[in-house]
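There is one chain below, alone, in structure tokens, taken in the form predicted on its own.
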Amino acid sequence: MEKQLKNTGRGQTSFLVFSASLRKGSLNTKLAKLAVKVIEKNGGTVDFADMAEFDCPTFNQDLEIDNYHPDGAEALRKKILANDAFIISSPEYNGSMPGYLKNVIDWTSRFRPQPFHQHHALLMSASPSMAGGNRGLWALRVPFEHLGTRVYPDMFSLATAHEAFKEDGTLKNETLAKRFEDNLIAFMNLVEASKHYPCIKKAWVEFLGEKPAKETERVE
């Protein structure tokens, strides 16, 4: 008789996920809050973080005496380096991304080895506007492609936010639903398979026609 394989799930696969917003009934904390419980429906392991965790001085070599790292700082690299990609909720100020957010991105990256390179990343976005914050996100793209996070390719941008949610958290319009929620699979696909499944990582590079060498390889 065949044995038959028991099916364990994403159990193993996790995700930090955090809204970049500061505010109390933030729109980006709800989409980052459907995201959550989207990754544990479909078997994931999420660590939801705030964005007041991250907290630290306005970026300055000057205090860099001693090895110092501010705690927030020390706290996103501990969190990114303990999951397996990180999903980031973003308000858009001013057609960038929030300064703060750009303050601890640039005092993580400073850590040795840099906890940003090779971790995979979803950006998404939640706004009143008809642009639901996208442009925002694509200033945001940079810093981390930059510094080598493998950022998906299919952000999500949700529009008009203040009239999206229903009392339960979930999308008021059930297309928009499917699609936040065929994006997230899809991300957590990848991350899934990136993890357990390194040689599929190595074929993508080549197909590219970048030979996995130590001279093409990313300088932090």
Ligand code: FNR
Second form
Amino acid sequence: MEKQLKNTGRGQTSFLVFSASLRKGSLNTKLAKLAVKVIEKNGGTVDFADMAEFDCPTFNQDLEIDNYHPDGAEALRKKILANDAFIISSPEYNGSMPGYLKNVIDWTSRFRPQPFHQHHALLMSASPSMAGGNRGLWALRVPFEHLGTRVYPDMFSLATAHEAFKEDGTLKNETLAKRFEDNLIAFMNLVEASKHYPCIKKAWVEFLGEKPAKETERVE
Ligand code: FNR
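Swap state to the form predicted in complex with the named molecule from the form predicted on its own:
Let us now look at the entire complex, which starts with that chain.
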């Protein structure tokens, strides 16, 4: 019997969705927009954002005077906190994530409380290559997991993305379209359960065996 993944609509959940590409005509923006359609079809609420809103000057610790945070980091912080989970569709640059994406993650990680902690995330990518930018997502998992984000185990990478979309923005390949929808619904169900069944454990601390001390406390 086929596994029943459909979102039951038990409780409302909201998702920040953005493409981590700055360019017009981005394949990742197409994939992010398709995610919006699928989430809304399955009863979720979407806050769609543009990467340009989050772009920051190159991180320099010397700029952190009088609690300074760039506008881009403040915008990302607000949107992370205003939604139950976030979804990023990110290009792969040289087997990793784009530099400006890591830059805004670094800036945003400087707020206290640290905004990524305990938030659910789903990562996806699109690329003309045969691997669909998947290596970039493994790189992107590292800072998020370090910051205590609950990164969903299943990631979606769209290979040969320049040929994958129909005119209406859906995927030409039906099997792939179903996998994409199933991946999103499974993530939505987890977020819904985590939000509405608070007995589910939320705290996540990277414990490296150091002696407990203020300087090495990773919860923040
Ligand atoms: C790329 N591209 C790329 N693709 C890939 O699959 N693996 C990679 O390592 C790289 N590396 C890379 C580096 C740089 C600097 C650029 C500009 C591009 C190609 C990339 O996937 C392609 O341009 C995508 O279309 C970019 O995503 P958007 O902008 O279409 O969303």
